[in-house]
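What follows is a single chain, given as structure tokens, in the form predicted alone.
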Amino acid sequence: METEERAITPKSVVVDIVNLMNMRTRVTSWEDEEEIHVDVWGDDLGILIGRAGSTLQALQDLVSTIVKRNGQEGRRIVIDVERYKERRRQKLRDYAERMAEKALITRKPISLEPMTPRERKIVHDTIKDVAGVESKSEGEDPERRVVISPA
């Protein structure tokens, strides 16, 4: 008797470890041609997402190790979990914003607190949006961060 085999995707990846966590999950995704998006969506997902999105970014790295080990993706994997990501890259915008009208203030540096590298990005796109101020990376990882100067 054969037994078919089911494709391994970033969807069902995401599906099977929900489910031996016992969580009750809507797991929906999408794709693009640069990446594949996986939303995950419930009640008290606080457990996936971890302090400062480290346990969601975890998720991402096993989900994409999976994946690539057979051979099934070569595109980025994006995991995001009731829109975390989103709402988060719009707080950094917002206090982004607030750092540099503080330089422009005060006419002094600004040192943000340690951040990843994508949200290091962030930071940067913003503030290369605000008239009068830039900003800069200074330190190594994982304590580097960005600081934003009056220009």
Given for the second form:
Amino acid sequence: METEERAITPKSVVVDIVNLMNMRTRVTSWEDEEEIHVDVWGDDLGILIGRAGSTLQALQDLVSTIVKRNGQEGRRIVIDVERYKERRRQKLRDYAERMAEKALITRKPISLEPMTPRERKIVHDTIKDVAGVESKSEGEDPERRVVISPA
Amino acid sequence: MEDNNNQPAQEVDMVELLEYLAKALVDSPEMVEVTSVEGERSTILQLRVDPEDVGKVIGKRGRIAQAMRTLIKASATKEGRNAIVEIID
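With the form predicted alone already on screen, would you show the form predicted in complex with the partner chain?
In what comes next, the whole complex appears, and the chain from above leads the way.
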């Protein structure tokens, strides 16, 4: 009745899952004091990302839960597929800059689409570096959104 | 879409995937049982776990059950199928 003594790591769980999904991938991992990152690489991995990253989010939820219940791991587990999150971050920065420009030209506050706390932080960080505008968050989750106004 | 793969295309075993996830989440993996019913375009997967473990495969506000459904559905999509996951308690 003993369970097998195989070390369960974020990487090993991701490898098991993508193999079971019959996807040809390469999985790499790196970690620091706060986070463990697992990156999945390959072709045609759109299915693993899903609409607006929903499948990737599900994968991350499952892997985090599995790893955390099987050990003492307290660090955040971050999974990415073909740098999807990195690319999304860049898009968000570009969008924030365009909206800042619009606020400057129209001299009117601009309310952005609702975002998650992490996404809002990326926008606030971007706006901090743009002269002449400021940003704040308004409303309640999940409708909470960033408003960019001329300073 | 063409798959330039020289291995023969293999079907994703959704039963095996769901079993793997459930066993990794529960305290009594030996009690995990998955059965599947194949329809024309859909597969219904029924997951049974030890009654003590039901909360673990559902998760807070159903988050884990939802995540398993999302992943299983993604695998089904790869095969051009639909999949429904039922947790039997």
